[in-house]
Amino acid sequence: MTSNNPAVFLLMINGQIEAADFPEYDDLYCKYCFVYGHDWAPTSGLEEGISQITSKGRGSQSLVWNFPLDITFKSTNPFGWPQIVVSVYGPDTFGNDIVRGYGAVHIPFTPGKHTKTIPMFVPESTSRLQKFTSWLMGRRPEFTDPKVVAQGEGREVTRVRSQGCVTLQFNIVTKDMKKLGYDTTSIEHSPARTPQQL
């Protein structure tokens, strides 16, 4: 039984995390969750997940993970979209997994293919002996929760470093939005209005 006046709207996600341009690092692997709001739920597929570990090809500075992704959320409303945060790491000098890069993107808004690049930042040390010791010790400054990148408070702070980017590839597909009143086509898709139509 189908219902005319719908609760909800769906939000279908899937794609893939392509790659990354690392140019001083190999050897990577990607973390990913998703961050949103209070009256957003996954209904289906995975909220976070572990890549596998990626080395650069010959003649190549892309590490290429082609990782899936795939999650389905209901709403009432869009406030609190999704973001997805992702999170590299690798190897250091001696061996230790650190983090080469934090990055957030929200979930386009409109139907269909889209490809993203986020670009990635790390946390640094705030002074010349933290930076040392952290190096000597193996233990970089990092988020002990990496979702705080897709949220404003308390970041104002934080010292970050750019380094490097990661490209993502999404299909979307929303459900009764239309119904709910929300209008999510693009204005570069959307048919051409005449100045009546105005």
The other form holds:
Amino acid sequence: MTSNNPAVFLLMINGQIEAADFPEYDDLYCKYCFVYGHDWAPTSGLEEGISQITSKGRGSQSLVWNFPLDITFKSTNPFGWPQIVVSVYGPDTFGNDIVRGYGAVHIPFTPGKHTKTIPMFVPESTSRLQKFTSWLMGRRPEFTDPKVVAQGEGREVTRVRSQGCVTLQFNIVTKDMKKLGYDTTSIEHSPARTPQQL
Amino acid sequence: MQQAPSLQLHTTRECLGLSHRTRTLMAELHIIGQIIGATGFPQNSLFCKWGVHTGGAWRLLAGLKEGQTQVDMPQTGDMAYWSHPIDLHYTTKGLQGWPKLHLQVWHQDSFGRCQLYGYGYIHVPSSPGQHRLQCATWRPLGSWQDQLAEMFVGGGPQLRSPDLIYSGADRYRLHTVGMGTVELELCVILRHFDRYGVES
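Having looked at the form predicted on its own, could you now put up the form predicted together with its partner chain?
Below is the whole assembly, all chains and molecules, this chain first.
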């Protein structure tokens, strides 16, 4: 485990896609995948997954998946820090499976427990006629590759409508980031530097 | 990933083309995060053009330093969500010219016409860690004739050059009105700053 001159650092991610909040939709399932830069490589765990279909209970309005996430990455460089892309799908009035939202967030950067709530958005039809036709035929506009949501280029031509949000929980452990010289916490929060109290 | 096990290709020295004999390790800064969205504007079909400006001592190694977000029309609520990722890797020889993120928030209506809604800028935090930031925005205000015309046909005065968003040089000439807020979440990772005696 110990090495004096490590060349890579590790990022271990445990967590879950806890629940979603979509006021207008029900019977949803989600897919997740990780998007990362060229310097990153997953060493263990699953990069993609599909959850179960969940419905709103009688009393509560939240859609609970409790879907586990477990993956470890190694890298030499924080550039291209992994992001998780979540896509939520559900049936429309005619029973077709359509997309209800895409969302992406960076994996938290500091060790510890984190809860993130990410907004979900769907691409919008360009005209009212197309909106009506897609409602009738059950083929709504969707991204050909959900990983587009995690990128910055090409987003300026997309028009979206945001609806709903998804809550995720993460527990993060990093190894050897300090040995490689990377500083992710400020001095006042780092316990090693506080003076001893008598 | 099908890459060979040796991932040592991206050290700073190799990126800058220096030979392995040089021992100087330059200070590096990573800015990773998202432009989450905006709230408090008169209409909420919004998009944002953003850019990062640095001084002369800074050099961008990887990442896009400017871009434009998607146009979001929120179904419920006031906040327009962009979730636009920012991932930048800088190296620097000095502390002057710490990176500044400047933003222009625009409104796009159902006909596809764009109207400026606000300018704003914020310094990238200088302490490492995760930060949730709010950037206040403002819009130039014209004369009363301009304001009247704006009420009927839209439009309005815009800055000729975006430098004025983040510099204080000629600001005294402007008369502006405050607009909404842009929310961002940025994580700052520093490397080798302590070797140069920098405390942050």
